[in-house]
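One chain comes next, on its own, written as structure tokens: the form predicted alone.
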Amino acid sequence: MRVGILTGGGDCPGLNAVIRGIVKSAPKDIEIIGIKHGWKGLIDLEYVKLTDDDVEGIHILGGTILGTSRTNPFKSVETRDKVLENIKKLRLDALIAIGGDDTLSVAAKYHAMGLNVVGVPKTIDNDISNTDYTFGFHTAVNVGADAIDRLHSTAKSHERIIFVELMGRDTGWITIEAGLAAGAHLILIPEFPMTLEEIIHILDRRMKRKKYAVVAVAEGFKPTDFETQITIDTRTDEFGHIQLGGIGHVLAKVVSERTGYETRAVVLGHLLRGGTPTAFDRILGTKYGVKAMELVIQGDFGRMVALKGNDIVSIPIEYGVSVKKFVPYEYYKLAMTFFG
């Protein structure tokens, strides 16, 4: 039996004890074939056979050895087609996609037309749905909290306000953990947006108050008086999303200007993203990895792995694709607790 692996989209921390999950529980009778920069790997037949050896002390590391791309082989007939073409000339009798949104829809729709697919949950913001948790997400949060944290000293040396911007496109997991675990005195995700002049009012209590402010805004937020989304480039990529960024920026100086406080901005961006992943991640990602491939010798495919509690069971691929998973108003009534 030959089982291909895939990671695709934006790399996170984890990806690699994934693999190293499905190559260290295969059986001596699988062979794995690792498929280089996602599904252009499948386009292109960029691929490479993995052994015990080739996994070994990976899950340590940050990114993923294979290497991804934001790809969308239904982009046309062609590609789609293509990537059919290329797994039989591979010879393979299962996929294992490690990816969010797109790597998985993608995946369904290939399960779809017949294709012996698992999928394993991946995205550093936390929101694919019926899972409790996407590894990299939990060393996103470290890492945006310990910066947070090291903002606090010099916003209050200068008796600034501090912009922290994270990342966060449609939803505010990393924004609001980050934000709560270090102290943020203001949080603002997509869920729950709130005008400019709510914004101000918040952080002049504040600085009237305290004389110094750090509020953390996730790169996907947009105050209710604004007109467009902000971003950094208007071009899209294969999946149709723009690339977003620069509302910590825009915020510090329109409040700025409307104030007179002194501003600053700060975009973690993609420190979010590298680095080591902490030990709840690399211990996640090898769980699922090890019950990607037993769905694979049970021949259970069009599943996806997933965390329920303590336990890592298996749902339909689009369960978790069909709708992103929000935070709750009461996660973030909690949170406010803390605002001003």
Second form
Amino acid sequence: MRVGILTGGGDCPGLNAVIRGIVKSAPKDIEIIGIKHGWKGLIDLEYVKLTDDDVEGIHILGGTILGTSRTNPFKSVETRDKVLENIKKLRLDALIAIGGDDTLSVAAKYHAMGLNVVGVPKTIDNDISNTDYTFGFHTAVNVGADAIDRLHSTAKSHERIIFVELMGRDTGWITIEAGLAAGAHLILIPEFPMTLEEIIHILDRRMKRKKYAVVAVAEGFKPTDFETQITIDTRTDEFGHIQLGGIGHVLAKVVSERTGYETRAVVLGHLLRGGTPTAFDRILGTKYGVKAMELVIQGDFGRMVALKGNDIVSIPIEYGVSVKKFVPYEYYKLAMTFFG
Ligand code: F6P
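The structure above corresponds to the form predicted alone; please give the structure of the form predicted in complex with 6-O-phosphono-beta-D-fructofuranose (F6P) next.
What follows is the whole complex; the chain from before opens it.
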């Protein structure tokens, strides 16, 4: 039997732990083919054979040894069919797709077309439904919390408001958890917009009391009275995503102009995604990889591995990607207790 593995979308700490988990747990008669650069490798036929030796110790490394891309094979009939043709050429009996909602929705479409596919949910954003966590999220939260911790002392010394911008696209999971862990004085996430007046009100109260503030703001946050989201580039990628970013700087400017307080902005960006995964993400990635191989051996296709409490289970891929998982109000309400 020959099984292909690919990693698609943004890279994420823990991807290599999944790859190692798959390869190491594969019975000796299963040959593993690593597809390079996500779906792109199945269009361009770029691949590498993976053995136990190749994956030795890689679970501690950030990024993905296979490379990744945001290629969408369904953007044309030619590329869609090229993937099917190359899967035949490679004699793959099954494919394990490790990725976020974009990569997994492509996997679901190929499964509907008859391919033997298993999905593994990956994203620092933690926005995939029906799994408690995606690997990579824990690492991103730790990096974010560490950065916010550090900003307290400099904000306090200079009596400034510092806006820290964190990734997460349309959801605020990373921002709420990093902000809560590091005691941010205000947490702004896309799920619960506020007006500029409300933001200024909270910050003014805080500045009068303590003379400094650290604000965790998600890249996808849009104040209720702004017409559009702040973006770096209006061009979209192959899955239709705009590159978000800049809200931290915009808020720093507007709040300073309106209040006279000194402000600064820090963008954490890709720092949240780079580097070695936490022990939690190494273990979650490893368990996901082993479970994915188990599903392949059982011939249980069209499934995505998922975390439910302490158990690794499997669910239909569509359950993971049909709706995004947003931060619920109860959680934001808890975070609000610590604002100001
Ligand atoms: O989905 C993961 C993520 O890191 C988002 O949080 C962010 O908006 C996006 O990817 C950035 O993408 P890129 O690496 O293409 O700049």
